[in-house]
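In the form predicted alone, a lone chain appears below as structure tokens.
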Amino acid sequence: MRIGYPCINRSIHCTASHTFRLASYTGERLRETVTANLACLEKILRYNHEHGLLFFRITSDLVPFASHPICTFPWQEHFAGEFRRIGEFIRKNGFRISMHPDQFVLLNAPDEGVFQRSIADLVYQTQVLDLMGLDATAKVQIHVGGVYGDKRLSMDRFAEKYTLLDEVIKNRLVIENDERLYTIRDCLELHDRTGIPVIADSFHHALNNKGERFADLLEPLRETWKGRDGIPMVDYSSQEPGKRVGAHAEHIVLEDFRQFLKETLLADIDIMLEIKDKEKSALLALAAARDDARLITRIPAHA
């Protein structure tokens, strides 16, 4: 068991997100971008290494505008060679990586337009971690989508849609359940029809299910993923007192949390920590878990 938390590091002054809107792009400016992100992203390794958070979910703003028909810079040449690097440290200190596009990545839209677009970001994503060499363990997760008035047809289209997916993709794609619209059990027929692993958000569930505990799940969920899948991912949070339903929360709850790590106790798990305030929680979490069995804080020296 891997503990992290996503994208954002608010101990180090530094992000691995600098972008620029797209009326001001040019080559040059994303040249400089990414050679800044790029620092950003090895400095944030280093610290999560030194403090033993292994799993990290990478931004999808590492690299402004990759998928967009404007971006003609060769970045996946020009910065090979930090890619590797990259790529090096993480396998030599036996992180997890994630990546997960935004909202805007459907494939089950019944927009042509819509499906394309998506497909060109989840070919940047996956090209990201090949880049970094690392194996079919580093996940690009997307949610379900939308349902357009008719959630079985949609599921229908998702399932369709994903067979048209280059395999270089769908080794790395895994769905997630979402608060409203799919939960863990929709995503486990997408399963049955696709072969794509489920990743399971606790907090999503506690919003959206259909009576079943989070615990009993987590056995048909572990058989979603394969060998070289790796481990299951999962992503945890809470809800923010006194915002909309759905908020994530500012700070985690350690009580929460320990409980939720007493339920998962038979599962092999990473464990993402969607808290807004990143590692500042994710050390707690860690210190919380240190009498835990399954936790990693570090590979062994001969791995």
The other form holds:
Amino acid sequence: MRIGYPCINRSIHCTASHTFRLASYTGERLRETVTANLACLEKILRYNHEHGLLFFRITSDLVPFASHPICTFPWQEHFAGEFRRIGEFIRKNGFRISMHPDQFVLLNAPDEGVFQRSIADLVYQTQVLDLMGLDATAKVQIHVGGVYGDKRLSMDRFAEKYTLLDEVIKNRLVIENDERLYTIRDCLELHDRTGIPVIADSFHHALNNKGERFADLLEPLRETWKGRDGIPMVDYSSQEPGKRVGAHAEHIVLEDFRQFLKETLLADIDIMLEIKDKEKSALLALAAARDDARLITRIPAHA
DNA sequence: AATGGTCAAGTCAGC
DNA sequence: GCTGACTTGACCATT
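To test you: the structure above is the form predicted alone. What is the structure of the form predicted together with the DNA?
Following is the full complex, with the preceding chain placed first.
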């Protein structure tokens, strides 16, 4: 089991999410920005390595406008050496890596233009992981998409579109339940139809479910990850008190997280903490998990 | 140098 | 019909 956090580290003064306005695009500006982003990504990974946080989500902003027609700079070739070096660091230290395209990536969009732009973004995200030389355990997670007035048809469309994808993308793509439209059950059904692994978000599940206990879904979820996909990834968060339902917490609530660990005790999973103070909460979670592990080892093997 | 409005892209819910 | 939310952050024009 590895524990991690997404995209941003608040302890070091370095972000891999530098961007700029579309109107400011030049090849030179892109080169400068990506140079800075890759340098920061490496620093963040070094911090994570030193602190035992071995699950990390790479920001989609790493190469700004990478999937936009304006981007003609050959960043893949220009930064091939840097990507390879970072990839070696990742592999050498046993990191698990994910990426998460944002809300504009919709495989099941009825609009062909939206679909094509989504493909372009998935190509970009998989290229980043490919350039790092990462195997199929490094995943790109998306949601099922919109409902467009007919959930049944929209799920059918997802399954159809998925089968059209290039193998390079299929090797990395996983689907995640969301807090309003598609449940873990829906994702598992799409797995049955397409073979796509399912990444569960425990917080979204708490907000959108058909009465299933999260712990009871762990085994069906695990079965969607084949050997080369690695162990299942799970996103974890909790409700920020006093805010809109679904708002991610600012800080981890350790009591809740310990309960979550207890429920998932027997499942070997990598846990991503979607908590706003990022590595700060991840470190507390890691300490809690290590406490738990010590408790577990006291249980006799044949008990 | 500080700040607040704005930023490539889509969809849905709630007003 | 508009606004805010999504993994919320970072840019940049204006002061």
